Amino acid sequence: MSEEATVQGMETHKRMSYLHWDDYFMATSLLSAQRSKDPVTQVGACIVDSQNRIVAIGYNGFPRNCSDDEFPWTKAKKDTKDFDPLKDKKMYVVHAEANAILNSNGATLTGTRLYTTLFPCNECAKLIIQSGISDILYLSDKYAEKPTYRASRRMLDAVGVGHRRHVPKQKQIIINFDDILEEDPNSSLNLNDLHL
């Protein structure tokens, strides 16, 4: 590093490896998905306004005050003699996108962007359209051929809600609490370099 780039060991130019906005918001969705207790599919969503401010986040889970231990986390097997639709998690789980919309606390969502780890189903698409969200960025579209997702795409296309798969610029983001916890508390203040 040249002398111009440092002043008493401090960087004088911006860091070049910062997160791109879309990666940042998708990473927020992925982090939110880690809150989900679903043993199979964890989905996270993040809603962002035109000034790149996070308006709301959500993840898939049961409604407030519905016990995670009393309601089922499995899918009911339809072709079995003891099939019971009330033992299917789909009857109870609120999707990440719906939770994000509900978590917006009544803020207007017109013109916002939704970042989600999984392309939204038809029920979430209805909520997205009704709330005024204008664009969707998603990571996975693994259920694209299922009717509920085909219906979702059809509705979104009909009303002009944009949707595209997000391809991250950065392939990995590591959050390691130990890096911060083990940091010298004086190093950020450069107290070690002061000679008083």
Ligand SMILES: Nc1ccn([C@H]2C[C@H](O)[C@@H](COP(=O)(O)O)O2)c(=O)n1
The other form holds:
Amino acid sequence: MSEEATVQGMETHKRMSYLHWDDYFMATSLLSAQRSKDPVTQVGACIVDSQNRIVAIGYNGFPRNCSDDEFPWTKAKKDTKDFDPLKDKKMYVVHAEANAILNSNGATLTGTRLYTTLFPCNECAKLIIQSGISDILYLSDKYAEKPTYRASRRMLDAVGVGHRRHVPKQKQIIINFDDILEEDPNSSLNLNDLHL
Ligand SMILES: Nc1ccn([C@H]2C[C@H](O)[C@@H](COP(=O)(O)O)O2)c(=O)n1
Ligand SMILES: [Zn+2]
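Right, and the form predicted in complex with this ligand of this protein, after the form predicted alone?
And the full complex, kicking off with our chain again.
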């Protein structure tokens, strides 16, 4: 039997396949990460208040007006003879979590939750603690053993900021613009004509 009960083609019950809150906010973070120009790791973050309202979102990128085409997206290799620390993206990138906090535009973040696609580093942990965020949900912890992430965990644990890996309820969420356009008789837009 289908999830949505129907009588003579009319939906009579609420739709059951709606997104769970945590999946919704993590998906928002993932969507935000898609804005990142970082060729290796795209990170997205979303801050949510106790009433499940999105306060701010962010992704990793260079500071405003620092050109994505002029600043380097490379990682400088320390043990090479032409090592140049100024050619390393980490000198310039604003992390997704930091951008989300900055994008909150002065709203109080006390007691909010941060959804992030990657566990926060130590610098972001400092900002998270100082801004009053009380819980972190993350997807990946791929750098867990690096000192910056161990320091992050140490600070978060010391002050009681909760952190847990988000286990998605849904395996995937498909966004297909075509689905909406196909059911709209007034749409003259043909997605095949788009220049992406
Ligand atoms: N929690 C984090 C961790 C990292 N980022 C950013 C910083 C870089 O743009 C990228 C990591 O690059 P990789 O070392 O994997 O080449 O992710 C962040 O925004 N938030
Ligand atoms: Zn960070």
